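One chain follows as structure tokens, the form predicted alone.
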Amino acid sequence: METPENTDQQQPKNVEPFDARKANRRTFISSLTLLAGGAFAYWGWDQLYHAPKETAADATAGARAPLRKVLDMNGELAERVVSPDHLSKTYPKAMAAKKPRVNGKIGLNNKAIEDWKLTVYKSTSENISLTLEEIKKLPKTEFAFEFKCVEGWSQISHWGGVKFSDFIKHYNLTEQAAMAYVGLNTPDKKYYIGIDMPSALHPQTLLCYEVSGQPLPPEHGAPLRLIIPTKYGIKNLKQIGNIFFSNERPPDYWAELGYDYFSGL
């Protein structure tokens, strides 16, 4: 067996010898940084957890005040960046799900379908009461789009109904539509939402009475629901009972539980 004449030739070049003190110092700094980061994260969580909630007078009362500030900033940014006229992508009807997914039943009441009427509050002293037959006399619009839920799922589905903007024009609600928001709730008022007016008047926003070419079934919000492709599903109110207008943000069911009020896509 041959033995190298110069063992120094087998040593790796440019490799520093192990320095225990330097290694220990690096470990100490890393551990200290990790500990400080964890302490800061805990402090932030504790501050948020114990922060005061919004007052009952706020439309989104229920969320912690610092969290609501961040959510509102996100919503304001989205409103500035996204044009109110941008259109959600539509698809051929053949691509729509045969049985659209059912999600959420808050405020749904089968008994309310029997003698249902839509009440539109023009002011505190004047309102309009409409039957489904009257609403269906307006021009019909239908399309398939990708319905998106904040839970993370989405599905292409096909909906039909009356454009909210056509509804506003037909019933001479232009003065009310000049306000900042529209509020909607179920007949029992257990589920309620607020929508910024530009989104409500969006050309794809529907007062919807059909799904997959058929009348809305109870689980999808019969006889009339909101379909608004530029918002997550939490804003697509089922079984609309009342509509009103306001310059202040109307109460919103999920916003009160800490979700983004704008909820835009």
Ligand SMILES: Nc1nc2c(c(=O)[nH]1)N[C@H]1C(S)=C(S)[C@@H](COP(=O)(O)O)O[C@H]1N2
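Rigid core: the largest C-alpha set superposing within 1.5 Å between the two forms. Positions refer to the first chain, counted from 1. Here the structure is a predicted model, which is why all the values come from computation and not from measurement. Compared with the form predicted in complex with this ligand:
- Relative to the superposed rigid core, Gln214 undergoes a CA displacement smaller than 2 Å between the two forms.
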The other form holds:
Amino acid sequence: METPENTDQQQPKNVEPFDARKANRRTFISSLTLLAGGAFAYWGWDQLYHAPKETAADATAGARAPLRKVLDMNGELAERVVSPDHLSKTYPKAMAAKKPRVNGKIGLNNKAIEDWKLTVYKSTSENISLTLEEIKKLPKTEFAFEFKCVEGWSQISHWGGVKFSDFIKHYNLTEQAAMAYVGLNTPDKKYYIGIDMPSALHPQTLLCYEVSGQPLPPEHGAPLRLIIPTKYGIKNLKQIGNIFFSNERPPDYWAELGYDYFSGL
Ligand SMILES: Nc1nc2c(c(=O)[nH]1)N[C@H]1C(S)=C(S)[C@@H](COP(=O)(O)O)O[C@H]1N2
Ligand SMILES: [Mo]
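With the form predicted alone already on screen, would you show the form predicted in complex with this ligand?
Starting with the chain above, the whole complex follows.
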């Protein structure tokens, strides 16, 4: 005699018989969802593509406004987490290129190497003028690291100079270094960059006067350049002429052409 349990075993309760109308409806609903997703993605792209380009009123320009907003938000976040304890990887000197690659000559001027002096603006009205000999008297720091250019190449190279943070302490610029940014430019001001202060004060940021153990040659930014391993090559200004401090973002050559202002690694 059949028990109810036996019937259950032969025909499980949860399996519905195939219903063609239901299946068609499901296919229709998933197609609609896919179509809506596609339309939404297209709408997003269209919004972005037709978004205005930022105007040159600020330190940055040339990028679509919503994209720049994201870049700037990332930059501000990163500025806050820049830590002096987090060092870029360094390498044995022997691993460094003997003749490091040269890239970018904007603002480089051989004449400016003779009688060169570094001008540091303590305020708009007060500045100090320093010779290379004076700067070289400060403790020297050297290391090899992987220099990275946004154009897609990188190379291990060996640099020597004075830590920017040591320089700040030595010349009593602590008040200035309490500001949000430092601006640097070439003697002719044709190449110029802005650096957030946490990155400038990072222990691997150098006012650099040596490459591969030799005085900087003109093409690498003689007599003094910036080496900042926590940022891309574009921020490693060659041939520094002037340094100033500001709470606003200083003008920045590549940021004005659409590149990320922070350009961190
Ligand atoms: N004055 C000046 N500094 C500059 C540049 C430049 O064109 N002019 N180019 C930058 C870029 S894009 C890179 S990758 C590095 C390259 O430094 P290097 O020539 O010593 O390798 O310098 C940076 N500093
Ligand atoms: Mo670069």
